[in-house]
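This document starts with one chain, in the form predicted on its own, laid out as C-alpha cells.
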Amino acid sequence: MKLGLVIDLDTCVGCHACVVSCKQWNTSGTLGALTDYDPYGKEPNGVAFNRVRSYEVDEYPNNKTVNMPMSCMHCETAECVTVCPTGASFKREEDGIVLVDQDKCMGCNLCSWACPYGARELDQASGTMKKCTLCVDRIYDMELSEAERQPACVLTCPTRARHFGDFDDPDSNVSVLVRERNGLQSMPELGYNPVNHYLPPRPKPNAPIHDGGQLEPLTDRFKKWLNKVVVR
C-alpha cells in the first residue's frame, strides 16, 4: 500500500480551507497544539503542515493563476529520513506515510534542509520537528464512517481538488486520475519520487495564438514550470 494526495490545480481556488482545517485536526489530534508566534501581531506566523502558494504561469493573454498546495510529498526515497541522526524520522513499510517520532527529534533541522518542499516546521515550543502526517490517527480510526476516514484537507476542499487513496491500487481514485489527467510530480529529477502528484490545469477552450504559431501542449508547458518552483 501506497498512500498519498492528488491535488487538481485546476480547481484549487487558494481559499485556504484545507491550511484551516489541518491545522484545526493536528492541534487537537495526536500531535498536541501547533504553536503559533505572536497569533495578532503585525507579521503572525506560525507551525502548519499545508502552505498554499499562488503562481502567475505563462503570459497574456494565456496566463493562469495556479494555487499549489504544498505539504509532505511522503517521498518513496525520503532523504529526510536518510539525513536523520536519531532515526526519529521513518517511513512506515505498510503505508509508506514518512512520520516523525516526537519522543526521538532533536530538533536539529537537518531534515528540514534535506527537504527541497519546504514540508516541515519546527515547532518552537516543543523543540522538535513536525510535518504532515497524512491524518494517520484519522484514516485508520474505525470508529469513524468509511467515509470520514480521510485526511481533514480532502474532506473540507470545497472544490474537491484534493483526493486521497492508495497509488498502489491501480483501479483507486488517485491512480486513475494520475493515469487520466498526466498526473506529475513536483522536481522528480531530485530522484525522491514524490508519492503526490498535482493535475495540471486544462487548456483554455479558444486560447489566443501568440504571432501565429503554435502553443506547446499545455501540460509540456506546466511541467517545465513545475519542475521550476522554488518553495523556499
The other form holds:
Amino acid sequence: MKLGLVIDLDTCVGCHACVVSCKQWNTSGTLGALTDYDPYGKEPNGVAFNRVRSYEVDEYPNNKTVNMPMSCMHCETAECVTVCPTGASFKREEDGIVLVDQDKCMGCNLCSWACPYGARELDQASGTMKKCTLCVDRIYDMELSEAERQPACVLTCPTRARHFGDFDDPDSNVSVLVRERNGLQSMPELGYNPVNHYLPPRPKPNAPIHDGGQLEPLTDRFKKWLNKVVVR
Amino acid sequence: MHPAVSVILFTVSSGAGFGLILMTIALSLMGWVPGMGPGQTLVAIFTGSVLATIGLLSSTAHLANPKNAWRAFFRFRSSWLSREGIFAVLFYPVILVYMIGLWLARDSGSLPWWGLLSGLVASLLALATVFCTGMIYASLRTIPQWNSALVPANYLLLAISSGTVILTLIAALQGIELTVLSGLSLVLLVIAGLAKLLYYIWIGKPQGPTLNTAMGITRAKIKILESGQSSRSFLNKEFSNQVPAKTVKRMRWMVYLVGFVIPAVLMLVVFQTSLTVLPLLAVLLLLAGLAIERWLFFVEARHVVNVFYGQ
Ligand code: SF4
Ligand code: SF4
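What does the same protein look like in the form predicted together with the partner chain, given that the last one was the form predicted on its own?
Below is the whole assembly, all chains and molecules, this chain first.
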C-alpha cells in the first residue's frame, strides 16, 4: 500500500478548517501534544502538521487566488529518514507512512533540514520532532465506521478538496483523480518523489471586467435594476 | 538557515583540532619538522584533542533532547551525522594509545610500532570525521548552497590550514624551527582561501526550486498573499533569516581579511624572520575569521521551505 492525499488546488478555498481539525485531532493523538508557545501573548505560534498558504497567481487581469495546503507528503525517497542518526524517523513498509518514534528522537533537527516541504517541526516542550502521521491512529481504528476511517483533514474539508487513498491501487479514488486531472507533485526536481499529489486549478474564463469607459446615466441603471427586481 | 552558536563553535573548534592532529601526525611520521620530537608532538596532539573535544561537547548543546544522544550511533549505513559521531568516538581510544606511545618515546625518541600504527589510524579517523561534518551539509538537496562537493572540500581545507597555523604557534612556543611550518601554513591558507572563493562564486548564481515548481504552475508569476500564520513559526525561525545583503557582503570581506589575508601575511613574515609572537596573532585572527565564515555558511544557505513563504 502507498497511502497519501490528493489535494485539489481548484476547490480549496483556504478556510484553514483542515489546519484546525488536524491540530485538534493530533494534539491528543500518537505524536501529541502539539505544543503552543505564547498562546495568549503577542506572538502566538506552535507546532502544526498542516499549514495552508495563499498565493496570487499571474497578474491582473488574469490573476487568481490559489491556496496550497501542505503537510507531510510521505515521500517515496524520504531523505528525512535517510539523514536521521538515531533511527527515530522511519517509513513504514506496509503503507509508506513516515513517522517519528518519540522515544528515540534526540531533537537534532537534521530531518527537518532534509525535508523540502516544511513538514517537520520541533516541539520545544518535548524536545522531539513531530510531523503528520496521516492520522495513523484514525485510519486503522476499527471502532470507527468505514466512512470515518480517514485523516481528520480529509473528513473536515468543507469543499471536499482533500482525498485520501492508496496510490498503489490504479483504480482507487486518488489514482483516478491524479490520472484524470493531471495531478502533480510539488518540487519534483528534488527527487523526493512525494506520494501526495496536487490537482492544478481548472482553466476557467475570467470574470467579466468593466473596461472603465463611460457608464450609463444613474437613472437608466436604476430603472434597469428596478425592472429586474420588481416582478410585475 | 539559523546560525546556531553551538554549531559554529563546534565546527570551527573541532575542525581546527582534528586538522591540527592530522597535520601533526603526518608531519611527525614523515619527520619533516626538525626539532619536533615525541615530546613536542605530544603537546600538539593534546592541544588538538582538547579543541576537538570542546567542539564535540558544544555540538550536543544544540540537541533538544540530549538524553537520546547515544542513539545517534545506530544509523551508520545511511546517516552522515551518525557516521560523524561514530568516527569521532572511535578516534578517542586510538589517539590515547598514540599519546601513550609518544609519552614512552619521550626520552628514546623512537616510537614503537603500535604507536606508529595508532597515529596513522587516528589521523585517518580525524580526516573521516571532518569529511563527515562536511557531508552532513553537502548531502542536503533542500539547501542548494550546501549541496556541493565544494562544501566537504572547504571543511577539510579549512580544518588542515587552521590546524597547521595552530601547530606553528605550538612549535613557536617550544622554540622549534618555524620555516617548514610557516611555509606550509602559507600554502594551505592560500589554497583554502581560493577554494572558499570558488564556493562564493558558485553560490552566486541563482539555483534551486521556485514557487512555480512548488505549485506546478510553470509560467505565471506567483506571489504570496498570506502565510496563514500570525507570527513566526518553527519553519521561519529555523530556516529564514533577515540578514541584509549589505551585511553579508561586508562579512565576506571580513572572512577574507581576518581569516585568510592577514594570517597568510603573518605566516610569510614568520617564514622569513621566525618572529615568535606573530603565530599567536595569526591563530587568534584565523579562528575569528573562521567563526565569521561559519556564520556566513549558515546565513547564506537558503532552505527551499523559504520558497513557500515567497522568500
Ligand atoms: S514531506 Fe518531508 S517529512 Fe514528509 S516524507 Fe517527505 S521529506 Fe519526509
Ligand atoms: S530530530 Fe529526531 S527524528 Fe529528526 S533526525 Fe534528529 S533524531 Fe532523527
